[in-house]
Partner chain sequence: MTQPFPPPGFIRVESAIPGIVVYAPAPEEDEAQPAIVEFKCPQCQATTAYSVVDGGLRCAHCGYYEPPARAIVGKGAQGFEFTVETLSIASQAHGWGETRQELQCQNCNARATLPPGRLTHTCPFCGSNRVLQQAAPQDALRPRFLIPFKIEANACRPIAENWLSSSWMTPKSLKQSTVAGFMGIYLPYWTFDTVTLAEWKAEVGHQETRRRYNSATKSWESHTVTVWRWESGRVRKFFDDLLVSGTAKLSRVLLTQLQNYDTHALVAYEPQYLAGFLAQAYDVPLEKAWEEGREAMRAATRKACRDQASTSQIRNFSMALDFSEESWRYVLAPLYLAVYRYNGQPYQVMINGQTGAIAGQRPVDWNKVWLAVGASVAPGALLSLIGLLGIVLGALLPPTLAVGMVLLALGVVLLIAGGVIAFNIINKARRMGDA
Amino acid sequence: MLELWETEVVVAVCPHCDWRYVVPTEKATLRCPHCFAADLEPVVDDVEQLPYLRPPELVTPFTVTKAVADKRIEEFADGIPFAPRDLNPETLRSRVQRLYLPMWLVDSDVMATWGAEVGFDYNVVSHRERYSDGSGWDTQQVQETRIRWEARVGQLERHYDNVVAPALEQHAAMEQALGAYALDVAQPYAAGDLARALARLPDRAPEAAWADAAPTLQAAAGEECRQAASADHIRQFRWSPTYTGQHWTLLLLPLYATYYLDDDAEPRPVLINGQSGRVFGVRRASMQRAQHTALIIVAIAAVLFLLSLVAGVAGLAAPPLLVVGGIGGVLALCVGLGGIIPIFRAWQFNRKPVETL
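Structure of this chain only, please, in the form predicted on its own.
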């Protein structure tokens, strides 16, 4: 089955998150671009028994260049107070991987009886009386748009192409994070598409994905029935459809993936939509760095306080030094209180929700 991909590829799996990929042979030991918690391991036994090993029919190409992706990474890493030492543009760029995510497209013939209420806009003119101190009562003409609802029934016989259906259980979360893709620019799959990228294998069968495609078909049918009735609105659309001639197409969507390690050495993924450049990831300040900075500030305050004590003791013999000691004590107190600032800034920054740039 893998020879149908028309290039040297193997199947690899992440032992941590169990995501499965088709990978160029020389990249089979890459870090998993989903969880970044383990290296991929080639699947040796019963590879042909795995589902959905056929290559995709369509690929949405990368339109975000490496230079643009690098710029987006710099923007992601910028402006974080006390960022973790691993969170810097150089490290993020060095770990970038190109990845394709799968999506199903389904074509179907539909025959159905339908019923709905369709609405037609019409205008009503009325008058409103208004009183003002300067001119007394005044009559204003008011135009209001209302809707006239009518019941309609009919027959529908249509063919629908390329209705989107998720091929991954995480599809909704990924789309919310990265935004939708424009699918009209998809191209036929070519062997070169996997020259520098990994392809995630679907974990959702077409039969399971159909449950997500059916509501989209119903919404499209409802809109067509509204147009056929020359109506402005439609509500309570219901139908009894029969689906035939279903054809499923596998489409790949482009994504850049990288990561950094947080204070606990846990990987934090950073994802970039390979078509729009939209970035999603957790931007967090390092409490460890903030606390380290706070300790340095407190240590400086302690030194200033000791020096002020010395000056105060010496002031018993030389009274002018008492003033120096007093000023030093006040300065030490101010510097010591300043040690709270790094921790507060990091804490306040980490309270922000996850950002999409």
Contents of the next structure:
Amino acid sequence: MLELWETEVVVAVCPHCDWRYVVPTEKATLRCPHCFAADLEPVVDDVEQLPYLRPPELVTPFTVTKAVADKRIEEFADGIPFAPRDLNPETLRSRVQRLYLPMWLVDSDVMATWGAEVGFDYNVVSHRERYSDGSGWDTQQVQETRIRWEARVGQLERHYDNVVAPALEQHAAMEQALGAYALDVAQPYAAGDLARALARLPDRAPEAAWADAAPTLQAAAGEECRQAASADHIRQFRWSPTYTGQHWTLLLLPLYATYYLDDDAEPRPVLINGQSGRVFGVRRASMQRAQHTALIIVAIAAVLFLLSLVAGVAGLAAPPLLVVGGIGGVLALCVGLGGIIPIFRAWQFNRKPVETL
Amino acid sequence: MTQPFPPPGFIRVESAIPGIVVYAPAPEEDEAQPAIVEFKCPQCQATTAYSVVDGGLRCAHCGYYEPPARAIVGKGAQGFEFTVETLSIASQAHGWGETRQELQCQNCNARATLPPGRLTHTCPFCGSNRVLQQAAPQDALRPRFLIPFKIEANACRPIAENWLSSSWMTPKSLKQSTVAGFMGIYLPYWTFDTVTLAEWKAEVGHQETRRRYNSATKSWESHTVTVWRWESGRVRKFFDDLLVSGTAKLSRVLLTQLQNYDTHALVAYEPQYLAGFLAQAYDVPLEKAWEEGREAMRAATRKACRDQASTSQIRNFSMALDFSEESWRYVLAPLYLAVYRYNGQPYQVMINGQTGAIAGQRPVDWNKVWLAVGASVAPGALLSLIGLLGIVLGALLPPTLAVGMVLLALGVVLLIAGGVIAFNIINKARRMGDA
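The form predicted in complex with its partner chain, contrasted with the form predicted on its own above:
After this comes the whole thing, all chains and molecules, with the earlier chain placed first.
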């Protein structure tokens, strides 16, 4: 089956998260672009037994160039107080991988009877008035838009193309993180598409994905029925559909993936939508770095305090030094109190809610 | 058991998308009604008319009776919203009967010309009744509901005679006058339902008694001061079936006195109700009537807001008022009209065809009025004069001075009271004559 990809590819699996990829042969041992916790291991035995090994029919191309992706990474890494040492544009850029995520598209003929309430907008005239003892009544005419709801039933015999159905269990989370993709720019798969990228293999069968496609299909049908009734709104749409002639298409969606290591040396993924450039990743300040900075400040304060103490003792003999000692003591106290600032800033930055995939 | 498709009462309508068939509920169609409905007895071919006693069509010749087809709808009568489309149409059109019409009686071939707005016609030659039903520019703008007559035409005469003799201000000879020829007419009315929501604020005065030390008299004195405090509140007021006359052809003053129609008795329009009566279409357009209705509503809401204040002493009052859930109906309401003559002058009398309330113009015997005015002020004037005389005589006969002063004071009080009574009498007399 792999020869259908028309390029030198192998199947590789991540031993940590079990994601499976089709990768160019020379990239078979790359770091897993999902968990970044382990290197991929090529699957050698029974490759042909793996499901959904067929190449995709359509690919949504990368429209975000590497330069734009680098800029997004710079923006992502910018403005984090006491950022982890690993969270810097250079490191992130050096780890960027191109990745394709799979998605099913289904075409289907539908015959159905349907019913709904459709709404028609209409304008009514109302009034708002103000009164004051000095100036009397001031009347303002206002127009309000209201909806008149009416029952409609009907029959439908339509063909629907490219209804989206997730091919990954994590599809909804990924879509929420990276935003939706415009599917109308998808192009037929070409061997060159996988030259510098990995492609994730689906983990959902079309039969399982159908459960998600059916509501989308119903929503599309509801919208068409609204248009058919020349209405402005539709609600309580219900139908009894019969589906025939279903055809499934595999589509690949582009994204850039990179990561950084946090304080605990845990990889934190940073993902960039390859079409819109939207970035997803956890921006965290390093409490370790903040604590180090705080310790340095406290140390400086301690030194200042010692010097003030010496000046104070010497002040017993030469009274002007007593003043120097006093000032030094106050300065040491201020600097020492300032030591809390780095920890507070890092803590405050990390209080922001964290979205995870 | 499978349900039929499409469901009963649904008809196919145009679809904007091929492959999708759309069915909508069939529009509620009123029975097709001819432009002119003529009322003839199916038994004897004599003219039939609506009988107030029976509440249906009755043939006076053979006694044939036909009950009305529709039941009372009352407050449930359908209201309409103030859509932009309706207001636009209503401002241009005047409901039924836009143009003057010529009718040829199918019974006796006599020709008659009807003024604009007339909805019924009774042939003056053979007495046959007709109801004219022309297409209105919008369904809502034809009379869809009416309050049927409850008072018989025969009952109007005694009501009018009682009314004529009920006031002492009218000439004595008026009691011998007869008011005859009461003509039943359905008048157009607009009814409005609305909720007004008002937020108000004002400075409200509170009387407070305070004590202060008067250094001149070296004593404590009490005095009352008005303390102004800001108050605010909210009022939600529901107006149900506020009636505004749809015609400007009759005295607004008299119509307002008779406007106590009970809209619980509203029935769906049927031409039978109009048989034998006159009926008039509206000539005051919806928007103008709504303006008048809103004026009444905002005055009532303003009063409700002021009543909410903790005292009646109010200044710097302001309020914001929102109208919501506005709806309207166009209805016909029953009225009897008659004109009687006294000393060659015509006077109009109107009787509410549902409640029997009466209003109208009555001649005023101004001699009686001035006599009453004189009688009101005379005791005060007389006492004042005697009092003055007593004071003058007090120079010669000192004990009369005190009596004179008491009588003068009493006389002035009586004079003021008499003046107020006289003012009211004159006002009432003027209203009676001007109505």
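Note that the rigid core is defined as the largest set of C-alphas that superpose within 1.5 Å between two forms. Residue numbers count along the first chain shown, from 1. Please read these numbers as outputs of a predicted model, since none were measured by experiment.
Remark: with the core as the superposition reference, the CA shift of Glu150 between the two forms reaches 2 Å or more.
Relative to the superposed core, Gln187 undergoes a Cα shift smaller than 2 Å between the two forms. If you overlay the core, the Cα of Gln140 moves by 5.4 Å between the two forms.
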